[in-house]
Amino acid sequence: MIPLLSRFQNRLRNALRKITFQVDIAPRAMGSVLISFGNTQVICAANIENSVPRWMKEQGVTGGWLTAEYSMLPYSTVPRKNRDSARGKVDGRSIEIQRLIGRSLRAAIDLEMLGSRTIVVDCDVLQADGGTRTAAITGASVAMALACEHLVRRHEISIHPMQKLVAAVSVGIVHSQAVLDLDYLEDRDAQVDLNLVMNESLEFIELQASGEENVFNNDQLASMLAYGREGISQLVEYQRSVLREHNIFIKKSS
């Protein structure tokens, strides 16, 4: 176990790891960025079909839809993690964290007037070092918004739909203290381990909070959602400086 003073690079209780952008790092897709939180990696790309699925035609549902996949490669963790392909199914884990990216992002985006079209996004994790999930959103919420501007440029559509952007962040108890932005080693020693998604204005999306063979507290609780709000401002400032630098701008709707 890493005594809380040894946090590494002597981050503080209450600062994110490093976090970069690395946008169009996949060319063929409509957006794409590979986000980085401290070692952490994961590449984020999406696209836009003219098409959605069958089940919104037979129930007559306008508007579009967004779905995600996730996957970890198998280099990004040791030991090597097999394909899935290779096994023959997706894993549970896979499963649950790409329907939360699904979910997190949907809550950021206006599909009435995205129209009768799909945005996949594709979420491949590089480099697993504690917050893949956390991580995988934060990035998608950029990805889907490059993709969703080549729309309006092109005329397609005369507003971008998404309404405001999204981000995630790891929070935990870590010997009895509240600490942001768990690594891989402070998220494997956690007593509590809570992932938070919130909108740029701050509202709650999902929260997944859990006692890792422990319990926690009101005023454990109420130390981790400042902290995780803290993080969370501070990813909203980092994802619109990328968009601004692609002279995208999203309003922010009330």
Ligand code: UDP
The other form holds:
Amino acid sequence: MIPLLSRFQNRLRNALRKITFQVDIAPRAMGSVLISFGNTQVICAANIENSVPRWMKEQGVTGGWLTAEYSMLPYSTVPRKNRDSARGKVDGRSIEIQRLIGRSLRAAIDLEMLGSRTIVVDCDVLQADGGTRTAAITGASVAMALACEHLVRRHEISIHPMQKLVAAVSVGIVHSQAVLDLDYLEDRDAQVDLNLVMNESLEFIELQASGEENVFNNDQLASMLAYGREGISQLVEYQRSVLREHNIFIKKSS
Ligand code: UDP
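What does the same protein look like in the form predicted together with the ligand, given that the last one was the form predicted on its own?
What follows is the whole complex; the chain from before opens it.
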């Protein structure tokens, strides 16, 4: 039995928070999901536009593109966080996170199969309690699958362009022990913070690990990755069951 670390609600060190997906939360979007990792809630919406960025045309790059935006709604945190528009500049953290979301999702899709189109993914944090970027990636993967299915059902493309589902989870070292899916208080106290993005074959897409005024060794990295892999496997199972309910079956490419 893995020892408890006095986590909120006695959660085990290798346990995810309660994960839920509420599909079609934004009816005007081609695909949308409200994902919750415990108290962290993110609205993920995906839309597909029939154009590609100018740089692709200029450089003669074929296929489609995917871009992502991330923001925290003002009332997602206490104290309230001003909107970027009110502050007159986009938060550096948001830019870093939206690039991560974009890179992660581009690894999930065959952009050639998408054709000359751009998937635009919007991730808006409704409630922040740690792990908003990992929840955003996990929810956006489902929103993107729903949006692409739209194109298939309208016979605009013949095969669903998603190759593999993508999920993400945070792992860390808190009080010298590895823990999965950190909430805000754990994140605040973490000696090491690791954001892990993988596809359903458990191949790495991105690994962001940093010591917070601390160092970490090989064994600690190995235990964080082991917990992370367990978390990702569970998240992919949840994603698949949500998509199954909507008769969407992503074929895993080899
Ligand atoms: N946070 C906040 N305001 C901010 C940035 C972060 O309240 O401007 C909180 C929020 O709960 C967030 C947590 O700090 O989930 C951890 O933030 P981090 O930058 O590590 O990103 P995340 O873990 O959300 O991906």
